[in-house]
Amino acid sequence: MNLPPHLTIREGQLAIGGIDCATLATRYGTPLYVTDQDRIVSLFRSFRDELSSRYPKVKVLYAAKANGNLAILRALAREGAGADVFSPGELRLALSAGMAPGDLLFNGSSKSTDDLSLAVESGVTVSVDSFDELRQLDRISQKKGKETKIAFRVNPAIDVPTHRKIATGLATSKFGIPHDRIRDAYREALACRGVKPVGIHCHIGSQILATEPFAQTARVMAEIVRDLVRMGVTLEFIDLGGGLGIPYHHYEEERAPTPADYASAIIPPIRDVSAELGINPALWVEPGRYLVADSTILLVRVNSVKKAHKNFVNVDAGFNLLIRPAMYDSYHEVVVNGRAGMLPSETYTITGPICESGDILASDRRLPPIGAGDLLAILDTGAYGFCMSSQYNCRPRCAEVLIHGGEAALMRRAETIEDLTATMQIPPWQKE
């Protein structure tokens, strides 16, 4: 099994950040998300350094939607990261983590007037997604006596080799302004009094394991940049979004591009157009999954094993805590703690406690023998894991633990039944 360096196996026991998984499960209970902070920081530095060695002005904005835990945002803020935020909640968390307003981009295709007002008051740059949004933001900014920096999100109409639900740069996507109308958007923005166009933005999708789509995007953006500069737009930054994927299959030779591969793909068109036009815009990028996905495992306990149409392994977490397999048919490796590295003996399907037939975390996996009470680790759950969890079936969400330098601590306590009802209220006609 090909494991990242923060995950190790010794005598069948899996450890993360040097701490045995059985110890963590005993201390904090299961289900349990466990994240290695040092792994995230190491990947961030590698990503930043590869880009910075090839281009003079680089800003790495962490895609906060991938994992919005405050402790993770704080760790990245201390490394100089900004953030791509998609909601008032993500905006406030990023600011609370110590990120400067100038290092944030407020993104999204459906911002409310309250969202836009908060962005204006916070002094963050807004990625504008439509002509309608531009006009609303201009009115709000003028009313508040502000000038809001903006970029427009371009829809580059680029197909990418990923799941259709996470391909965001398709011509049919809900995101962005079609690339053949983007020049009209900037012309209108230049005439506005409450906004100032200073950047251009795009994002083509997630979990992309080839570099050519990124290179193609950079070339499309470079062509648009030529036109914008000739129109009189002063570009402070060019944001190419994120989307770099990771290898989820650890028993196969699945390969993901490295930060060096990624940098080599995107920088030449941006560097060339900048030199041609005599401009010096910063290059912004928005990695999310790449930075956090493999940093985290989900520990689950086996409730029972049932031999039926298949060998069903019933565990104490389902799509209430990890919805990716049900939503995207996503693959996550499963490790049987205590028997890691042993030859497989049975084919198992790992299922959760949710009252849905689709509550399957892993289908038809060849694994060592599994019995009730065993501890399993589901790998690569740091991106779109806890952040997409729910309280479906009235199941409280689990705790999250952070590891750093061989120490472990809670970064989110487990919810209780009382938390489920804390926001509920009894209508007056039901009160005695």
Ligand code: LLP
The other form holds:
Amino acid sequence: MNLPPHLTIREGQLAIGGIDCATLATRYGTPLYVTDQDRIVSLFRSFRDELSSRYPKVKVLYAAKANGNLAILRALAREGAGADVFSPGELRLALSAGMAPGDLLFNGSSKSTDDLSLAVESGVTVSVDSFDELRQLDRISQKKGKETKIAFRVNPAIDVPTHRKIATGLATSKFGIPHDRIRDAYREALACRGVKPVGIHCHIGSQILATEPFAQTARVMAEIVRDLVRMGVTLEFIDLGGGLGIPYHHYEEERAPTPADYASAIIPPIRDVSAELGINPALWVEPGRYLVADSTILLVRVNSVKKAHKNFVNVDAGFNLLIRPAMYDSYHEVVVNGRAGMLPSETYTITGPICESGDILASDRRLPPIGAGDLLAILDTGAYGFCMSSQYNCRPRCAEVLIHGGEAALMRRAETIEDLTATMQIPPWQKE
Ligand code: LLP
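Switch over from the form predicted on its own to the form predicted together with the named molecule, please.
Let's see the whole complex now, leading with the same chain.
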């Protein structure tokens, strides 16, 4: 089994950041998300360095949607990361984690007037997704006596080899302004008094394991940049979004591009167009999954094992805590703690406690024997894991633990039954 360096197996026991999973489960209970902070920091550094060694001005904006825990944002802020924020909540969290407004890009295809006002007041750069939004932002900005820096999100009409629900740059996608209308958008923005177009932005999708779509995107963007510069736009940055995938299969060779491969794909078109036009824009990128996915495991306890149509292993977390398998048929490796590395004996399907047939975390896996009370680790759950969780079936969400330098601490306590009702109100007619 190929494992990243922060995950180790000794005598069948899985440890993360040097701490045994069994110890963590006993100390904090299950289900439990456990994240290794040092892994995130080391991935961030190597990712940034690969880009910076090939291009003079690089800014890495962590895609906060991938994992919005404040402790993660703080760890990355200390490393100098900015953030791609997609909501007022992400914007506020990034600022409170210590990120500077100038290091944030406020994205989103559906921003309310309040969202736009907050962006203007915070002084962040806004990625504008439509002509309508441009006009609203311009009005708000002028009313507040400000000039807001903007980029437009381009829809580059690029097909990417990934799950259709996470391909975002297709011609049919809801995101961005079609690339054949983008010049008109900049022309209009240049005439506005409340906004200043300083960047260009796109994001083609997520969990992309090939470099060609990134290279193609960079070429499409470079083509647009050429026209924008001729139109008189002074570009401070070109933002190519995120999307670099990770190998979720740990038993087979799943080829994933390295940051060096990624950098070599995207940088040449940007470097060439900059040299040709004599411009000096920064390169912004927005990795989410690559930085946080493999840092985290979800620990679950086996409630019961049932031989039926299949060998069902009923565990204490389901799509309430990890929706990716149900939503995208995504694959997460499962490790049976105590028997990790042992030869498989059975084919198991790991199912959660939610009242839906689709509540399956892993299907038809060859694993060592599993019994009630066993502890399982679901790997690579740091991106789009906890942050997409819900309280469905009135299940409080679980805790999240962070590990650093051999020490573990809560970065989010588990919710209680009281938390479930904390925001509920009794209507007046039910009060007597
Ligand atoms: N930038 C923008 C504008 C985005 O919309 C996203 C992700 C990213 C950057 C980061 O992409 P990444 O590097 O993480 O691939 N819930 C899905 C993934 C949704 C991605 C949404 N946008 C999943 O669990 O696979």
